[in-house]
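One chain comes next, on its own, written out as structure tokens in the form predicted on its own.
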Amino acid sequence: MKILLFVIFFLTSFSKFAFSDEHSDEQQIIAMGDIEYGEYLGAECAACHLQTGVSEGIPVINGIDAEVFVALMLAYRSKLMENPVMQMIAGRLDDEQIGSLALYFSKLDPPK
């Protein structure tokens, strides 16, 4: 159930972003990306984005799809998403890093 609300929270909040044409193209940050720095980038993630589960409403993002966790960083690093904390990591973020983490985190297996 939490994960059915995290889609269509998803859904409601990005599709704005995800039809604009004014964002970076989701292929070329992946590009840039190395999945080695993703998961040395990926420890501090993990501090809060559990491995096995839905913890107080923050998402497992292990295996999430790499186009959408890209676009979710986005959203967040362009304040189109609002979460305070989110908004502070994304923003330092740089898109060679954002597409390091989202490979990383897009080959990890997702929690049954």
Contents of the next structure:
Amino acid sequence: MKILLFVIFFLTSFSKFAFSDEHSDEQQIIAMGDIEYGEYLGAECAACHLQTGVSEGIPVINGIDAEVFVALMLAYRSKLMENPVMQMIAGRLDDEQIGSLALYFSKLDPPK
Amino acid sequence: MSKISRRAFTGIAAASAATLAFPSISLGAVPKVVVIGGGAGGATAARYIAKDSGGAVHVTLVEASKRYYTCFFSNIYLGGFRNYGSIGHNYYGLAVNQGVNVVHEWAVSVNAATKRVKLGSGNTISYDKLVVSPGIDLKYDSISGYSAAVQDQMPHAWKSGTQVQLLRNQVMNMKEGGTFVMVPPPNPYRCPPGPYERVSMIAHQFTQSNPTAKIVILDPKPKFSKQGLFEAGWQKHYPGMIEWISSEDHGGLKNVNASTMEFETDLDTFKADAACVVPAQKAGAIAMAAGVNNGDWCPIVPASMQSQADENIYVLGDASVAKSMPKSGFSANSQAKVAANHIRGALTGSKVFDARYSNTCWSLIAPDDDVKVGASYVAGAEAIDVESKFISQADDSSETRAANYQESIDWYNGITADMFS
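Next block: the form predicted in complex with its partner chain, after the form predicted on its own:
The next block holds the full complex; its first chain is the one shown before.
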């Protein structure tokens, strides 16, 4: 988990650093999102990701920070992060779809 | 819809579920969806239509069982890794949290012209849209000598419930050093890697309780799902215990005899001390009664899961012809979301998004040695087509295989919450 958090931190920091534009890559992708589309697309995630409670392996993603979500999905899409299921899921999401999912999941209440 | 009116609706629906009243009483112009079958397809469809419409659609789920035991993870139980109760689920969440009218009866017929479903009690329910998700029925006569009358001597255990517990009992009580015969079904069938995961789990159980036992697989097929991964796993964990005999080598199963426990093939006659015999399969009977089948299975429109025979009927999961998408709980859950989105759009005018499907099947070979295969799919003009796919690698690290098992447990918790909460 610590490694995962470091990777997320690294990716978000790096992309913020790499693009001189005042809006980061993640923010631009989030701006493309549509929350209703995100809700539809997010149903695919709910097949594995619990909506409440705790999970040892597959994380609960309700309430996740939108920029962290985008950074993670970009990392899976480019196969920087391992896990064949997530690489497959992220591999077919375009930026608008990732932004839509980020909007949707970031607006849900995190598990109590 | 406001929170107050949503709550009010839930109250009405919960009350009608409790009294088994029917929606014809006084729900006015609220459109009605009836879902037949409370498994991975039907429960998910009922839940998503009810949840996402916030009371704008009245949903009735017809499911005979009050407690649903998942087929997925029944092999994990057979291997001694879970108790049977842990794979049982009830429908309270759907009734109480989502306002689904849950009716525990058999659906016996469908009148597509008048859009009515007849129940075992003789009552009928009308629908605007019908979801048929009945799973499979077994074609007992596909194996000479096999029948429903002998299924307790040679359990198929291919529908969850007492058959699975019976099989576990027979595995545990098989004589020391005895032979277990497994007969997998011919294609297409529910859960392609299932028979081979089942063999793996029974082999694991034998290493604990009957280490000199043997397992013979008399396969009606010349190859099977994840074959390389399973065979390597069997060699590693159960050397000398499992013999897989291809249809090309045994020439076909000619007859089974439940009283002598003999399996006759061209190659030899095999004598078993315990057995699991899984015959060929077809869509559940209500799909036939609804007239949405073409032969054994039900053709669907890839973009919506609508029946090709009736645009007001959707067929989900094992009963449907999803072509490259395997018959699995994961597939049915994925298809249900596409259908739910389409049905809600048709009834309430909500936005309908493009169909997208996915599936992953995890199989446990031995403790902490779990392999997976998966794919994403899109709706083609003629069929549901593969977009991308993956499969576990022969040289995966033991950490990866152990992580796969943990992932499968998390998936189980996730999908059952996605179906029933």
